[in-house]
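Below you'll find only one chain, the form predicted alone, shown as structure tokens.
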Amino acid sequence: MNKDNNLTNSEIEVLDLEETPSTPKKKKKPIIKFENVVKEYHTGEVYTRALNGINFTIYEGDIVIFLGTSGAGKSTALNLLGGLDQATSGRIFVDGDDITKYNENKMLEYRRAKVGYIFQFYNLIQTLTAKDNVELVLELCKKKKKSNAEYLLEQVGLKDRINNYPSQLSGGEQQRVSIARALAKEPRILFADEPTGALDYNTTRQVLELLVKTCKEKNITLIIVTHNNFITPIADVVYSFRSGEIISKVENNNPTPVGELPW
């Protein structure tokens, strides 16, 4: 991506100043809630506070962006929400359940059944075909619809590439496999950590269009972590992070279609 579109601290300040009031989402169901969540890391005698008592609510079916520079705390929040890390204090509710109280087995089931992940560098298994990468998730999640893998890959535009290995696919195609793999779980919530960071403009547009379209159609809550201010108009809500805190929340009642962004 063009680095001119990357967020700087000064741009975050502008976002904060430009925050506008919006109509509360009364008709949507809250699906995620953070209450005074703190995350600290200890290295010897050094304590680093990555999140400093943050609070927010996310509604079912929304497209949400966590925006901020490196080290702002956005990926830490995503990792806590995805069950990949544990909060130091505070509570995290998903569908009314406090996941900070989950034991190891319950957290494993949560990760398997309720959430999906899309990573910047795809994380595909190189020795498996596109189809096998998707079917592996179906096996792990104990899904019964084995034919679902081919359908999902067709839906993301890879009908003729299902038997190709990752090394035979472009970056955009690999990310499409990653999306199909995440959707195979039929998640309630989909996490995308810098999903287009390694892609060019055209492929970025295609991947974002696919993500937004699919999540809206299936009423999946999508949370995108990014440092790129350029894509924020596509979101229903944008939370800006800085130094472990949320410094602004901007709601958008009329998100811009991905194709209408000035690419």
Given for the second form:
Amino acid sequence: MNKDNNLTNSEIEVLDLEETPSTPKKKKKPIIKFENVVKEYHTGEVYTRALNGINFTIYEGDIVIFLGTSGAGKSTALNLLGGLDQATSGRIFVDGDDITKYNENKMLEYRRAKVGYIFQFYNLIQTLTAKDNVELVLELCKKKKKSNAEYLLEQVGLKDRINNYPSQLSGGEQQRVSIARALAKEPRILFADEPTGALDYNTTRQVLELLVKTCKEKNITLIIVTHNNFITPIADVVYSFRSGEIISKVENNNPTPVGELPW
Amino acid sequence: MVNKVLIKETKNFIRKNIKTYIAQIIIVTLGVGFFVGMKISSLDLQDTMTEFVENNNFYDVKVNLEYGIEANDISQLKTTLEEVKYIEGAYTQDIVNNLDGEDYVIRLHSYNSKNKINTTKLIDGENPKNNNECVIDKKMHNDGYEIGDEITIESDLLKEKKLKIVGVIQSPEYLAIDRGNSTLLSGKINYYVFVNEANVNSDVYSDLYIKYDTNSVAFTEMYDDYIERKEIEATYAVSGYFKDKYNEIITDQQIKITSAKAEYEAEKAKIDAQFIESENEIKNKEELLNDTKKNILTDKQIDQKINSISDSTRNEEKNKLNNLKKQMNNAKTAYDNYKKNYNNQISNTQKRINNNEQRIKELNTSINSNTAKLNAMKAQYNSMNDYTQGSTNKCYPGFSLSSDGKRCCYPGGFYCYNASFGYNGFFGGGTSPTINAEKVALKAEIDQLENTISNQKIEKASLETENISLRKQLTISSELSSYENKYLNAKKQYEEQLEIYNSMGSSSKLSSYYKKQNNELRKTVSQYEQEISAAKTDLNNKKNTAYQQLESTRLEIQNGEDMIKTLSYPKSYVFDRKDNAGYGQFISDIEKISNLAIVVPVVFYFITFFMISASINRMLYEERNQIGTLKAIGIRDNEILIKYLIYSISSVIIGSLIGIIVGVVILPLFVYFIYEMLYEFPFYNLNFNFRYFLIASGIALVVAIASTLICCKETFKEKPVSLLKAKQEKETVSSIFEKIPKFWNHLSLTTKISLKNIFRYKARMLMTIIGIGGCLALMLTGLSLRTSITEMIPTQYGKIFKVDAQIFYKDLSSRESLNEGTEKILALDNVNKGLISNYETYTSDYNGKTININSVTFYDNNFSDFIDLRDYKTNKKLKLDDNGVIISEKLATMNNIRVGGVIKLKDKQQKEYSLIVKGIAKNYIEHYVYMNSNYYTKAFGQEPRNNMLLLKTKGNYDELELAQKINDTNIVSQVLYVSIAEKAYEDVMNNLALLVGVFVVFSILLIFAVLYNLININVRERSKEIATYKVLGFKNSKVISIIKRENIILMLFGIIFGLIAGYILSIIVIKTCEVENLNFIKEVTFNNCIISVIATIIFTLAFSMLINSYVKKINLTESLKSNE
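Follow the form predicted alone with the form predicted together with the partner chain, if you could.
Starting with the chain above, the whole complex follows.
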């Protein structure tokens, strides 16, 4: 580790090559595939290339971390994956379908059915209670009425706070509502853009524990975008971004449980 | 697929933006309310008056006749008209009456409970039944006259002048509080009063009312067309009827005059005949006189005569003399003989008379004694019994004879019978009576004596008769006197002739004879002369006396003839409802309200669209993050959008519903309230008109939905990711100002920031400018309309019409009397100048309607002191020429006529004339056509008659007095003061101005709502900016000034935009609000611009105070929280 507590390039490489015989590789199905994806922005005369032709594959059930500093392109990649934005060129395959070919309606369906989102600033509807915020999403998926809002909120430990408004909840509580909301859909993939960026260590731990546990239980693919490499051990795969490109890929055969990180 | 939770969220959303929401509702309320309200107001007013007018059978046609109409005429006239439901006559009279020390003009009407037309509505009390009762109008009642009060009406038309007020009524002839015009006093009627028809002292009705059997309803076009036809029919019928009637009268009169003349001539002839005898006598005498005069011989003649006497002449004379002597002697002899005989006769006759008289005497004595004897004998005879021994009557056994021996009675008198039946028989009979022989003998004597007396009387009578004729013989002496006269005449002739013959003996004798003769003749001459002169004098006196009796007859005939000469057909004037001042004015007013209703809402809706867009944009901006999130979660655009639609639509619906209350109840009642100053409404009809409500709210709804969707479309196009971030600002573009270094460098930093900000946020800039500008435009429009309306009258009557009075001449045949009278008028004290001219009225068709056109013809171009005609564009003075007419502005613009074009006019007989237009003059009220007499003659084929005198007055004068003096010249039929017409229009305009005031109020309310919204939006949009300033340490006042500076700059731009938009809008609105016969001044005055600008500035600055409170109260942490 260098003085920034970041893995040095060589260390990354070392980790990459390490194979532990005790943990045999499971046969994993690829769920996401990026092929030469490019994303460009125009703001007036300024022209930014946020993603410069990136390629990667993500497997179902994995916990993936996109790591990088501000402006590296990780959020952009996440946005493209989540259907919040459209790639300039390249292809993105999710569950075998090329979502770059999707029109607005299909994209909407994609967002509705396949994907769940967790934001850094929670993005709850301020004028609805915690319960309502979750029910909002439940209304979308009428077929799957297995769980109800209360149960979901209970699951995230907010049984007593279901009738509170976001302004009456702490940051952590809000994020948990956000998670409950995202999970209510029972998505295939869960995206989390700096989910703990606005939280303290303890809350971060709780939220991460919840996320990981739930995703592992339900076999949801979890992709976390962060600039904090402290939490990278919990992931199965860590992609590092810099200046719109993936500069490294680190696979953890034995990801560390959240509680065992040196908090 | 509506998300229930989102719907729930909508409620919270509205609550969060409640201020904007309410402002929105208010704007919609105003728009819908005003539009619906104005439309419905005019309908309500119209409905109320229609009901009143129809319930009370307001007349369809009114005929006013110069000399009135009799009941007989009315029933005859009815037969010449078609479809008449009712036709009635009534009495009307304007009088000046003194009530409690002040003079009022009262119009009297007659009340007849049987009348069907123009029935009055009883408000209080009861209708007059007796001649000493009357009912008064509301106005009089409001001024303090109560039921039970006594008033004296000084009208010569009434039998009973002291009247008791028994009720208060409202008449459909007076819809307006302005009771109309009169020729008395100030020209205005103060009150109207109804009296019992029986109290009116006249057999001639002053007005005739007709009601037709038609289904068309008042105030509709169908009705107007129907009445137009009927008016023409009535005009012809009435004038035809009276023409015939008066022709009859004139013919009768002429026949009378002719026969009177004949009589006069006959009388005169008789009189003359009477005197002819005398005249002839005088003539004869004069002839005799002349002859006698001729016979007087002059000395010369005498000498001639003397000398001319010859022997033969002498012998002739001698012979004559001898003959005459013979005659004389014969006559004497005859006379003497006759006389002798006569005397003998006389004495014989006398003897016989005497003998007779003697005998008569004897007879008389004998008769008398015999008569006495006879009487005695008769008396004796009567006293004697017929029988010496009367019969002895015997009665039946048991009966006894009465004392007079004539009856037999049963004792006790039970039964009696006449004894003359006698009873001869069984018990022995009675005996027959023995006739009295003495009596019989006496009778014979009596008879004999009577005979004797009778014979004596006969003898006496014959003797008396004989004596009468004998006596007659004594007196006859005429024959004797004629013999005597014959003798005397003969004697006279002889003596005369003797004288002549003797005088022939000597010339001196002859001369003296002739002279003597002359003297005799002279005496005779003078006698004759005296007789003749006396006779002449006598004759003249008699003649004069006789003629004098004829003189008065002659005068009567003269007067009769004069009367016929000056008699003209009574003028009849046919009016319809529109000519009733109150009714006509009312129609005009509701038209104006209706017009206003159309134009104004368009502006409101534009502003509504605008405001909704601004609000929605603001909200979309604030909720970008949320929208992005929802999109990310997978919620459809439509579902997210519904919230905003609900917001807009619900605000429109609520606004519309409240708008109904404003539109159906509040505004109409308010309009009623305004119009209560002008009209008397018997009740208030409030109608709900579904159609207008649907139109108004429908449009509002469309506007709301459209603006919402347009705004949302922009936002929802973006990708969720960009929504999740703050809106990307366009990069700063250097504004125009920056490119002028000289200007730019002098500005302070805050000003620079302000200017940069303004141009950066173009949308916000535009919205503020349009919002403020729009409101200013509205205000300016309202003010312009108001000014246009109120300035019209003074301009028309001050600058264009410089005339003070309009005088109409009677229909005179004599040019001299017209000129004479006119000179008298012009010589009056307060009269400055006069201009004789011609005035006619024509009609013209415009879009199927009939419009009235006044035509004035002058005889030269010196009329500008009276009427100032100026070109409507260049304002140059216009002159009349022989080749065309000058028409008023509105007439030209309505019919698209330019100089060189043609205007078509119709006269009362519907004949059409085409006139060439040579000039178009500025004019604001009614339509006019001006021409000179030459062109008139060309166009109409006859010379224009002088029927109008335009007058300019000077100094101070009493209008009534001056009118009286003008009327006294007897050549004038009407004096119209221009000031009165002006005042009438003024009242109408003032009322319209009030209505425009309503519009201005609405504009101001709208301005408030708009400004509030704008400032709210502007400030909230910049909450982060403001918070940042405060956090950085700027004072509140500094922050406020930065914001306000921007607002002030925007306001200035807004004012410029508003003035331009307002100018255009004013012209459009003025054009739309115009009524057909008025030409509103289309000018936007400097004053009004200043007022609107100042008002806008004040309002904007006032509302900017909101900024102060916002800046002070802003929650810094909340505002600074954001995604970036």
